[in-house]
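One chain comes next, on its own, written out as structure tokens in the form predicted on its own.
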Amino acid sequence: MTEVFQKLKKIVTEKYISDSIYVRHAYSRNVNPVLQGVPDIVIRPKDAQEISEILKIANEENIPIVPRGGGCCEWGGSIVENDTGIILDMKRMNNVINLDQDNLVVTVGAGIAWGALNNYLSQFGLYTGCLGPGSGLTASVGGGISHHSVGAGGCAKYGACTNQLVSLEVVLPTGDIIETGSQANKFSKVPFNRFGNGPDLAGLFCGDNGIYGVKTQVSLKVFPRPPFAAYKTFVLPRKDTEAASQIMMEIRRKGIDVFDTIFIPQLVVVLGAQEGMFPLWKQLKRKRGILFYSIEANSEIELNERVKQLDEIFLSKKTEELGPEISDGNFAKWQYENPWHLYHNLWGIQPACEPFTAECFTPLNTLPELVADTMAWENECKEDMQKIGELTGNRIVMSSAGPVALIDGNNVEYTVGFNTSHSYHEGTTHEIIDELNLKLWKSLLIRTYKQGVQYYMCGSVPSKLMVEIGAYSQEYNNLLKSIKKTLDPNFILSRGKFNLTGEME
């Protein structure tokens, strides 16, 4: 490696490229709890040229890259595999390329984050519609892009990011260099629509959790943030999944335009109060489980009207309104106010606890099947829980939805995980630990796969998961494997992810 080590220094110099233990190590995880692989080289490109050139060394060299934008994606989608390959961190590339007010694109670095792209467009009151993933204060663009994120906020009204995508600069795994949409016309002169000049290949790079190239450039549509904004929080009944789809399903059903209504159930309310999480709901009397709602509107007209289809809606359902202020338990004005925070309430709900998660969409209607399942898997698996509890003194928390966010269509993103423990336990490791979580982590994964729910982030596990179970039919799985040896012969970007080695192809 020491070789190659060499021909990638020259590319970018020294002082962007290591082989130390100490920034291979920090490049070995993401934020799941168990998956770790220990990149050979970590390598910092400032552009689509420098990238296609360490493609190129990849591929006569025979040397898995995967590249890693902010580093939060949950199933190993941006580490290594086997302890073998190169991580390239695309943090260099975090500048606003250039915001077109005239036609609202702007374009920007695949690395830079989503938080800081929006407090750039703040100061000429625009915004991304859709805020990107809930850890969009660090989470890449590139990386929303690879994975159409939610979570952030705008996503009732907008969808996903990748609803908002014009064109994309792409290097392929082999080292050429495309763009799409308006782009592939080399006489346009800006990025101004997706569609057109041919098939829209811009989406075959939408979701595709980084194994058909490596995005360098994006160019997105942007909005003017409306000037008034209302957002009210309610304590829902005590069937509070059944209610909340009930009136998210009313929402759609009447055309209201809402910017974000997401539901928090019972059981994270309880314990997120209980550990000083949810210090506003302290003092509820029914801690129950809560909806809210946030709208926009250009007029005061407009707002008020919209809340009073909304409130019709919601206390119909016999929800009660919680105060104004956030002091009076309004998460919905906390949540407006402060995009990116919501994210996940399982981290941090339980001192020395560590989260397992699933995020994926479903249809609004069969959102109380799907936590009734999740609540059944729960009971299934409690002798392994209790065999951790046993070793640690932690009793592991289910949360059988949280938070569950409506997106475009009548489709939410549903958040189900546990909480457990580390396999680090005062001194000593046990091994067994680990393996039970991750036994329990691959069972809820194929459990909710099974119910028939649409993964969007998939990582390196959920995508191997979806090829084992026989989730694809064979003749999809045939035409993901047909692209990726068309686009990457070699296998070399991302390996491994949805099973695609190269191996016996």
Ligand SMILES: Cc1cc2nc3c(=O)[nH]c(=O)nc-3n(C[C@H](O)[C@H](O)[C@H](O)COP(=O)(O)OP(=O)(O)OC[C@H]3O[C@@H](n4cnc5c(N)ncnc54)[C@H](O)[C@@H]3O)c2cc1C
Contents of the next structure:
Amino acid sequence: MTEVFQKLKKIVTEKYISDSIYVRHAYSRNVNPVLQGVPDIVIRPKDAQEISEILKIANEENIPIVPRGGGCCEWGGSIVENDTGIILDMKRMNNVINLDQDNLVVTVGAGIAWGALNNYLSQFGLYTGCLGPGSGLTASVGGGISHHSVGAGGCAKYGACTNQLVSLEVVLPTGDIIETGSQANKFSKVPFNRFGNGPDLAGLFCGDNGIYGVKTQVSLKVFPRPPFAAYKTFVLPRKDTEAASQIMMEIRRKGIDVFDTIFIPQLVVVLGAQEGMFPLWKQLKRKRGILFYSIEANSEIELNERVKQLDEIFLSKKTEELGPEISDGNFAKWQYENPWHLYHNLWGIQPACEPFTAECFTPLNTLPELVADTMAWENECKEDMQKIGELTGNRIVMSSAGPVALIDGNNVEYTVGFNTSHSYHEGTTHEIIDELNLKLWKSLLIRTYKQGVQYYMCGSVPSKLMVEIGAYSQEYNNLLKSIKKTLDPNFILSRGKFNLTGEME
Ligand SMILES: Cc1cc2nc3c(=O)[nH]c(=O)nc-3n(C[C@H](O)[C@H](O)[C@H](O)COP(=O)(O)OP(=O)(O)OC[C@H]3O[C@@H](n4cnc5c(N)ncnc54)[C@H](O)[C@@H]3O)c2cc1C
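Next block: the form predicted together with the named molecule, after the form predicted on its own:
Every component of the complex follows; first up is the chain already shown.
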């Protein structure tokens, strides 16, 4: 490895490469309590050219390499496997390269965070529409495109962030550099459209979880932020999931382009108030599930008309409207003013516990059944959950469905998971806790997968499970493999995800 280190150092200079034990460990985890992979080297390139040279060396030396943006993947997507390989940290490539205000397209380095990009755009009265994932204060645009991320705000109106994609600059695993969309025509001066010039090759890299190429530049559509907005929060009746699904379906049937509509189930409201993470819910008389909407408009008349329509839908389902201020419990206002904050608070909702999630996309009308099945799963797993509780004194809490965000079409992002304890507890490491956590997590992922949901952030664990449980048809799996082989003959990039190891291929 020393020789490889020296070769790589020549490319990026000493300042941007490390094999120190501290740095390697700092890059060894994502945000779950069990998965860890300590890389041999961490490298921080400045552009596509450097990445191309790095990949060529990785191919010569047969060393796996994993791109990493904000490192916020929940499922081990941006760590190495088997404690070997190179982490390619994309965060130096975090600049705005061009804002084309005539054509409403921004081109950025793939390592820029969604929060930083939108902060920049706000000076021009613009935003990215879908504001990326809930982790967007840290998570990168490249990571979001690699996951089809949604969640920080705007996804009911604009859909997942890949909907906004115009073109990509990608370094292929062999080191070749390509551009997609309008930029596939080398005579095109500026990125302006994703489709055309042949097949949509950008689509290959959207949601690829970093297996087909390294995104280095991303061009996205940007939108003028409408000057008027309204946001209201409603307490749901007892059967909150059913009511929330019906309301969301009605919004779609009426064609109202809400910016966001998010359902937060009762358990999250109760815990959020109790543990102090969401103090605004403390004073709610009835701590039930809540549903909120935010809507934007270009004039006050347009806004009032839409608010009237939305209120009619919400109130017809026996909901109770909360007051307009955040202190009245108006979560919608808090979320609209603080995009990227909801999930951060949610994840700290139980002190000393850490989340395992199983976020997926599903059609709205499947939601009540999916929630019921998840609750049945929880009952079946009580014994394992109790064992963890007995060792740590922490109760495992299942968030049976929450939050659930309306995304484009009649689909929702269904967030389900459990908050659990780390195996290190009061000076002792309980290996059994890691085993139980992993067992519970995989069984939840498989259970939901078999309900027909669609995972979008596949990371290391779910990408393999999908193959192992036979969710893909043989033909589909073969196609994934043969594309991988063509683009990455040595399986250098993110080796192992989707069980694409290069062995026996
Ligand atoms: C508090 C919190 C809230 C979250 N909320 C949401 C949410 O609302 N919605 C959601 O979708 N997800 C959410 N996530 C999960 C995750 O943060 C997002 O999916 C995010 O988009 C990942 O971006 P990242 O830059 O951190 O990616 P990383 O974790 O660095 O990487 C993710 C994957 O993309 C690959 N990758 C990264 N950059 C590149 C690149 N330039 N080229 C090729 N491959 C690359 C990596 O190899 C990896 O497979 C949340 C996570 C946390 C911790």
